[in-house]
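First comes one chain, alone, set out as structure tokens in the form predicted on its own.
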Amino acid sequence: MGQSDMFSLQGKVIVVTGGTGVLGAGFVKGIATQGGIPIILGQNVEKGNERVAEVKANGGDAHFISVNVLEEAQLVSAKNEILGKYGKIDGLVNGAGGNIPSGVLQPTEDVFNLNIDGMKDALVLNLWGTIIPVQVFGPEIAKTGNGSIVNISSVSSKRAITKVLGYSMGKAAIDLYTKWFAIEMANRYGDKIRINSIMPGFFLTSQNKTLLTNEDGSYTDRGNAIIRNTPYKRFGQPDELIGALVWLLSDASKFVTGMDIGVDGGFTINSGV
């Protein structure tokens, strides 16, 4: 393999859950740019079809399937559809997840009166919304002999970030799951399948935009606090996750498993002093 081919995803069929989201757009674009075939899973049919059209307009191939990642039967149906169309699955990007309002504790709320159901819902979405797709697609990915799974962690699993307790617990659980599952898969499949995660810093998404910015585009107090504690003094752009994603999906990372790759502008290493 020549050095120029190390990061190629040419012909690889890669499932992207949450592929209709803001960060998902970057994932789909990155995979397609490197010659991969992104299979976009999500619940926004209009956005999913738009992204397929964008990839195809640029000479690539993509496919959209409307799926709720918490519904195993829907994922199994999607798997069968993908295998019927492409005959294999080479990789999985677990982009589905995010914060939900009922999993948030506001500063004015009683810390001893948590919305337990809301916290559970946020935990389930982020953790089981990652584990269930791995259960469904993992065996097919292992069959390729060179498969890769990429989970999405968060800086909120490393540092205490106020308000977002349910989300943070879900992402912290993903960190342990990624390490644990990497070892268990290696014990059974050797180096035929690997699992890693990307740890994004703060990116403006549909879920956190109202928390971080005002209607006029200026930063909220929370947004300003994040910028103040991010050495690069800005939020991330979705395309800035592409490099780490392509590396983890490609042959360039064949000896990497169980790792968490930070893309956070220095947020988690900053003491604030």
The other form holds:
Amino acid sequence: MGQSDMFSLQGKVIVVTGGTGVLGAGFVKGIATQGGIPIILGQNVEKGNERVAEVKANGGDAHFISVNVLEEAQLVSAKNEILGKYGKIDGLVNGAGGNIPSGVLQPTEDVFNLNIDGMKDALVLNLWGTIIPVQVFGPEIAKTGNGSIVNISSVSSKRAITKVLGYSMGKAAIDLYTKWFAIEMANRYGDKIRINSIMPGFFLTSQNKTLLTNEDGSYTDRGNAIIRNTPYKRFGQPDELIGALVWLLSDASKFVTGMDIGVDGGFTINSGV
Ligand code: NAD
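Switch from the form predicted on its own, shown above, to the form predicted in complex with ligand NAD and output its structure.
First the chain shown before, then all remaining chains and molecules of the complex.
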């Protein structure tokens, strides 16, 4: 392996759950640009087909399968479809997830009257929506002898971010899971498969749009507070996650496992002083 092809994903079949989302668009583009074949799993058929068409228009290959990441049977059938078409699975990006509005605690609400159901939904989607795909695709990924799994965490797993408790608990649980699973996998598979996470800072996407922007497009007080507390004084762009993702999926990070890579414009290390 020369230095120049260390970051190559040439011919690698990489499942991207939530590849239909805003950050997912960057993940799909990044994988395809490095020669990989993104397999987009999500629930928005129109967006999924759009993403596949974009990759193909640029000379690459991609495939969409409509799947709910919480439904194991649907994931198993997707796995069989992928193996039938491509014969292997090299990697997995767990991009499906996000905040759930009913799991948000508004500042005016009683802190002792949490919407437990809403918070459970957010916890389940983010945590189990990551673990179940790993259970289903992991054994195939390990077979390649060189597999990589990337989870998506959040700065809310490290700092207390008001309102989004269920979501934050889901992401904090992903952090622990990533470390725990990295060790237990290494004990059984050595360096044949690894698992890491990316911790994005704040990116404007559909899941947080109503929290961060008003109808006229201006920032809410919360949006302004985020900018104020982000040393780079701006939100991130989805393309700015591509470097970390390609590194974690490629041989360039072969000796890296159980790590959480922050891409946050300095938000989590900022004391504000
Ligand atoms: P998004 O809503 O644009 O994308 C999420 C995608 O996941 C959507 O396409 C959605 O349809 C899909 N999805 C949701 N539930 C699903 C299910 N049960 N089965 C299959 N697909 C499902 O939001 P995004 O910001 O692009 O989020 C991507 C990931 O990044 C999420 O895990 C999110 O928590 C995380 N994240 C986002 C930010 C941010 O600032 N936007 C920050 C930190 C972490």
